[in-house]
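Here you get one chain, nothing else, as C-alpha cells; it is the form predicted in complex with its partner chain.
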Amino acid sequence: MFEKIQKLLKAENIENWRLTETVSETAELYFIRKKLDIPRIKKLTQYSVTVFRDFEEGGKKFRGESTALLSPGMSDEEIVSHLKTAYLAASFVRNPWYELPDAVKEDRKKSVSDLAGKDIEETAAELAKAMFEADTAEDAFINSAEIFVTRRYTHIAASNGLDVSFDSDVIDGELVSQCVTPIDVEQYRSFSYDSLDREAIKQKVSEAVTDVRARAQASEPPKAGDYDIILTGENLEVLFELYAARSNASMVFPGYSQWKAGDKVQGEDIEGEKLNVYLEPLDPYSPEGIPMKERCLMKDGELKLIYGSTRMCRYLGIEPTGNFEKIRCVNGSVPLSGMRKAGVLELVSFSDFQMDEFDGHFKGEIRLGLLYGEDGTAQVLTGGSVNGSLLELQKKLTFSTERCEDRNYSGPMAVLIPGVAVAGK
C-alpha cells in the first residue's frame, strides 16, 4: 500500500508530498477492583498523505497543503479520489511559500525499550500483576484501572527523498484509588512508561493509596485568602507548559507571543530561582521527518530557543526543530521539608489543574490540600480553588531538590509559589 500510494501520487503529477504509514497494535486491560472488566486487542494500519501545491497570485508565491487519511484495502480509484480532493484543496490554501524539511534518509531505528520483542499481551499482564502487588491495604485500594501496551511502527517518506522509520513501544494507563472511610473518596492518577518499570507502577499505586487516605480525612475547604503554595509532581509539568507554548513558533509567528531568543522572560529582578529548562523528544523524528534532539529552552531565566514545525520556523527565519513531548528542568535548591513551613498550603491534587498559556493563569479545584501548622503537623483540606498568574509570580519560584521522573517530565518534585489567591470558605 505504501508503494502503491507513492505510484499513484506520481501518476497524478503531484510533485511535493509527504506520506506517513503507522502500524500499531495495542493490548488493553480494564479492571474493576482486581477483576478483569474487559480485555481488548486492536491492530490498525493508517496512511496519512500531505500534498503541497505551489502557485502564484499577484506576483506572490504560495505553498498550499492539505492532508488526506487513507485506509488499507482502499481501491486505486478510491485512493486517487482522495489524493485529487486533497490536491485541489491545497490550491486554495494561500500560505506564503516556504522550504520543506531537508531530505534525510536513514535506516530504521529499532526500539531500544525492554518492551521490544515481548508480546504486548504479556507486558500488559506483567504490569497489571505489579500494580496489584502494591494494592494490599484494606482501607484504601485501587477502584479501577486501565492499561494500554502499544507497539508502533512509523514510516515517513517524502517527494524530496526523505525516508525515515522507527519503532516505539509504550505503556500507558490510569488508575483510580478509593478510600471508603471516614468519607468515601477517590483520586485519579495516570502513568506512561517506555519500559516495563515494575517499581515505578508500585510507587504510583503506593502514592495513590497514601493520597486518597489523606483525602478521606478532609472535609473542609481552606479559608479564602492569599497563601504560599506548594505544587507537586505532574502539576509542575502543566506549569511549564507556559514556557513551552510561548516559545513555540506557532505562537510567535502570529504575534500571540512576543518572546524571542535572548529575552529575559522571567523578568529582570528575579527573587527566586532562575529557570533552566530543556526540551526532549520522545521519538527520533518529528511527524515531518525532522531528526529530533534535546534542546535548551531556558538558561538562567533567559530564553534560548524559539522552536516548532517547518512552516512557522521558516517564516521566522529560524531552524525548524520539530515539537517536543518532554520537559526537563534542572532547578532545585530547597528540600521539600524546608518548604513545608507554617501557613504554607501544599496542593497535592486537583480535579484538573490547568495552565492557560494565553492569559498566563494556572488554576484548578483543590481535591487535596495540606495546610502546615506551627507544630509541623498538617491540616487536610478539600474544595475551593487556586487561581494565579504565572507571568506575575514567576520571579518568585523556589524548586525542591527532590526530583520527579515521568515519561513527559523530568524535574523538581515541587515548587513553592508565594502569594497565590485561594478561594475557599
Partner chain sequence: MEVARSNYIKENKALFKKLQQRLSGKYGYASVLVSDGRQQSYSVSAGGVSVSDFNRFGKRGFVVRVHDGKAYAEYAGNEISEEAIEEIEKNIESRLLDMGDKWERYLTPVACEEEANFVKSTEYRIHPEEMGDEKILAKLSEIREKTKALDERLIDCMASLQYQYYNKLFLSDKKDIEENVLWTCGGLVVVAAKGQELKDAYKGFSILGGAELLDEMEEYGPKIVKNCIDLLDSEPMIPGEYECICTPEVTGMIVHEAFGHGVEMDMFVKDRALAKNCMGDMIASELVTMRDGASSATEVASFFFDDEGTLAHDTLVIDKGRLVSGYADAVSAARLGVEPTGNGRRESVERKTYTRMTNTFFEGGKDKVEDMIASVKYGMLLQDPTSGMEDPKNWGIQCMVSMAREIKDGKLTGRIFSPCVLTGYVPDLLKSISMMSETVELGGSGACGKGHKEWVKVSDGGPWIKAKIRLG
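Quick caveat: nothing in here was measured; it's all calculated off a predicted structure. Positions refer to the first chain, counted from 1. Heads up, when I say rigid core I mean the largest set of C-alphas that superpose within 1.5 Å between the two forms. What changes on going to the form predicted alone:
- Once both forms are fitted on their rigid core, the CA atom of residue 197 lies 2 Å or more apart between the two forms.
- Once both forms are overlaid on the rigid core, the distance between the two CA positions of residue 342 between the two forms is under 2 angstroms.
- The Cα shift for residue 39 between the two forms, taken after rigid core superposition, is 2 angstroms or larger.
Beyond the form predicted in complex with its partner chain, can we have the form predicted alone?
Single chain only below; no partners, no other molecules.
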C-alpha cells in the first residue's frame, strides 16, 4: 500500500508530497472498581498524504498544501479520488512559498523504551496490578480506570527522497477516584508514560485517593484575597505551556509573540529561581521527518531558541527544529514541606486549569485547596477561583526539590507563586 500510493501520486503528476504510514497495536483494559470490565486489542493502519501545490498570483509565489487520509481497504480509484480532492484544495491555500524539509534517509530506529519487545497485554496487566496495589482504602477508592498500551510503527517518505521510520511505545490512561462520605464526590486524573513506571502509577493512585478524600471533607471556598499559592503536578505542565507557546515560530512569525532568542523573557532582577528549561522529543523524527534532538529553551531566564515547523521557521529564516511535546525543567531548591507555611494556599486540583498563551494569565475553578495554619494543619477548601499573570509573577517563582515525571513533563513537583488573586467568599 505504501508503494502503491507513491506510484499513484506519480501517475497523477503530483510532484511534491509527504506520505506517512502509521501501524499501531493497542492493548486496552477498562475497569469498574478492581474488576476488569472490557479487555480489548485494537490494530490500526492509517496513511496520511500531504500534497503541495505551487502557483503564482500577482507576481507572488505560493505553496499550498492539503492532506488526504487513506485506509488499507481503499481501491486505486478511491485513493486517486482522495488525492485529486486534496490537490485541488491545496490550490486555494495561499501560503507564501517556502523550502520543504531537507531530505533525510536513515535506517529504521528502534524504540529505546523498556516497553520494547514486551508483550503489550502483559505490560497492561502489570500496570493494572501496580495501580490497584495502591488502592486499599474503603472510604476512598478508584471508581473506574482505563489503561492503553500502544506499540506504533511510523514510516515517513517524501518526494524529495526523505525516508525515515521508527518504532515507539507508550502507556496512556485515566482514572476516576471516588469518596462516598461525608458526601459522594469524584475526581478525574490522566497519566502517560513511555516506560513501565510502577512507582509512578502507585503514587498517582495514592494521591488521587488522598485528594478525593480531602475533597469530600471540604465545604466552603477560601476568603477572597491575595495568597502565596502552591501549584503541583500536572498544573506545572500547564504553566510551562506559556514558554513553549510564545517561543514557537507559529506565534512569533504572525506577531502574536515578540520574543526572540537572547531576550531575558523572565525579566530583570529575578528574585526567585532563574528558569532553566529544555524541550525533549518524544520521537526521533517530527511528523515532517525532521530529526529531533533535545534543545535548550531557556537558560537562567534567557530565551535561547525559537523553534517550530518547517514553514514557520523558513519564514523567520531560522533552522526548522520540529515541534516538541515534552518540557523538562531542571529547577528546584526548596522541599515541598518547606513551602507549606502559615497562610499559604496549596491548590491541589481544579475543575479546569488553563493558561492563556497570549496574555500570560493562568486561571481555574478550585476543586480542592489546602490553607495552612500556624500549627501546620491545613484547612480543606473547595470553590472559588484563581487568576494570575505568570508574566508579572515569574520573577518570584520557587520550585520544589521533589520531582514529577511523565511522558510530557519532567520537572519540579511543585511551584510557590507569591501574591496571586483568589476569588472566594
